[in-house]
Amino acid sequence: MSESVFTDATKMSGDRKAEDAIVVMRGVVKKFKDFVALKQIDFAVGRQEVVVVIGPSGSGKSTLIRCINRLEEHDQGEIIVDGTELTMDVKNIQEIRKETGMVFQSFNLFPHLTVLDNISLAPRQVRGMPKAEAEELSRELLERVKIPEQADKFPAQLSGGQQQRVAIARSLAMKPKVMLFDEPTSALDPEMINEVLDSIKQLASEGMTMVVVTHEMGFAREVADRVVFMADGEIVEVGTPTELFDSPKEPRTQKFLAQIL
């Protein structure tokens, strides 16, 4: 990494300072035997801050943000989330989990459950939560993305674009700092996508700090504060939307937005 990329991708949006920073990462490896996953990832995310992390297949995105709440185990470097470093300590594992909303492709809903026993269940176990206090904040939740008339029925009964929005309320549910997103529209057939996009974006509005991995360059230019290019495990550039998009820097990233803009 370039001392330039260094510094914009750990340089947080408008007048954040490094104190402000909720997300930070210095020289990150993540391999998976001999495979290089992240090489030397240097990163930070700023509270209410939109990150947006795009890049080709396989280029990392995905386990950098796995790795930020230790869904994946990273070999060298370290990572920090809201001043608690990630390390062997499950206690430490325990506090960022907490605080680390995470959103996946599939929906992972507990099939048996309704909707809005998914969304409670956690407040209820992990935070101590009462069952009528977790219920209404549940139905709230439901409100804020838009199907609360789906609370009763069960996760087989809605279509995927209101499944992922449940998803997204159940992980608002523990109340977290950060949000993070792994391409949370890639499993939905097109005309589902809107209706999730609109909840994440309406979330950014309100001030969520959140990571999103995604392909969905519109989104990307219309949320983001800062635009993350991956590839082959690297972070290539960084910028604004428009500093990214409409003046690329780096012969990757200008290659890979050639083939998909």
The other form holds:
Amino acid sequence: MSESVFTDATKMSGDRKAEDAIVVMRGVVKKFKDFVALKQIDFAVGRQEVVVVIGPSGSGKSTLIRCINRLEEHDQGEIIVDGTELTMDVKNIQEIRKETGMVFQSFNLFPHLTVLDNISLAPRQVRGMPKAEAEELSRELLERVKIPEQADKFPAQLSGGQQQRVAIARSLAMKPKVMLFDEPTSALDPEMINEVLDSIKQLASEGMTMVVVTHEMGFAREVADRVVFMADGEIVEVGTPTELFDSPKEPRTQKFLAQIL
Amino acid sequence: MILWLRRNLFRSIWDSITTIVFGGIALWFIWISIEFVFITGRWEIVEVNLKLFLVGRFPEELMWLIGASMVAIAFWVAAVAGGSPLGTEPRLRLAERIVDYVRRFGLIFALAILLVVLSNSLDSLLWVGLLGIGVFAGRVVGRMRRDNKIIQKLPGIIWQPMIATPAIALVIFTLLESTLELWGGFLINFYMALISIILCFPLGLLLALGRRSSFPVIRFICTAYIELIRGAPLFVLLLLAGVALEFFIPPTISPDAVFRGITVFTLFTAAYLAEIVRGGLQGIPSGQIEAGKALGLSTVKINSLITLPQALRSVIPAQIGQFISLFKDTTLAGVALNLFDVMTVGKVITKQDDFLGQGLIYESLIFVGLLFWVVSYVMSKESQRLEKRLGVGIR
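Structure of the form predicted in complex with its partner chain (previous: the form predicted alone):
Entire complex below, previous chain first.
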């Protein structure tokens, strides 16, 4: 039935077993009107696993991770995040969004709030954290992404790289179990890409579970436990960075890698 | 100077001709106006009827209530404005600040002096003084709210009613002490506009959000309401309110014309406000809503904390414009609902025995126009300042 399983994307890296999965997708289909963006996706992410998703534009990689926190509603199949299934139930959706952080290509900071307020907003409003505690947490997170001095500025006063690091801190403030990165460096000037990648790498080394959609192959090779290659709404090939980059099996993977490397 | 004249007004023969022709026309109009205001105009009609213009047939012995209400309203407005966050503009020296204040409120001040002179009474001077004190006290309280750490801790939901209470209490007390039929003149226009503005604001917001709702039923109801109201002339709605409210409420509690007016103005302006706010909401990038969702914020919180604060800021000029037009439209209520508002006063006094048949409608209408113009102009100027201060387009 499933035409997409060239390689099994539900098999996690290392010695993780099925019950170690934190994100599970089974037979997920997503359509935009007549266009099928995801065709029968089976996919799993294990705890503390770093999965990098690559592929040509329009291949459905952004749609894939946007389905995980219900920014897109899937049409068929099931998605289970940390034991909770995504259904129409608003409570479930809220529950899952609390546990998943997302970083966007275009940062999407709130321009009318200071950096500190951007970060402390969700812990206060969603988790009911007292103001002082939330601000202390925010300052710690700014320390972690190495821009503690920017706390009282407004987003428009920061460089793109700084804004994206604030966006990372903002997601982390909810203490998520999974972080989703949707092309986090694609809107950045080249000289700022590394400062953002460094923050993400540091997060990976601290054991955060992450799904990263990116075009940064060097980064993928360095931090990924598993690399997923998508094309035309399907998962075409999955492997460790070495397997996938050095000896790709599928012709479509070979063609894509030949184009970008 | 000569150089400037040559460069801007007399650059070529054609320039010179147009300058002379239009300059002549302008001078002619200015001369006519000056002649009318200072020489031929017979302003005693305004002087004699000043009280009618301002408050209608309101009983003399209760006038202090109106004065007190005005002081309380001035206090409220000043407290809200004074508590606004510091702008980014540099702090002005005292002399510059006085110039700034004169530029901003000189017109209101001049109008106050004019009214005091026209009223020929010391009482009015006293009330102007009290108004000044009200504004000053409001500013002090507003500043305290901004700068004092302890008062800052009071949540807005307690603070806002606190500063509004004196004004609301006094207006209600005035209402209880005197019957509404006695109210009249500019007072009615002012109160109708003020109350409608306060009431239509939340309604407009809800309609704007409703029109963007993901529930089709809510969306349909809001859209239908907005389009229905916006498609009907205000004057027709006011006339309808004069007769048709009986359809909906029992005739025994038949509301006063002022309430009918307020109802119509509120419902009418809310529809326009909804479209203005919706425009502002559409200007917010969808990525921000997605970011809010991804953080686990509920729809209500996304609206109240992220989209609405930005949307409202960006549409301040249009909002104030709508409020100014509501304020001016209150004169329609006089005709449509037989209210004794300032416009009606302006017309009927020309039929008084002393002034009948002397063509004094000009003087009368110009005075009415002046009242509206000064208030509208200051509102509009202040909205521009507010817009700059909140940094629209900067952040």
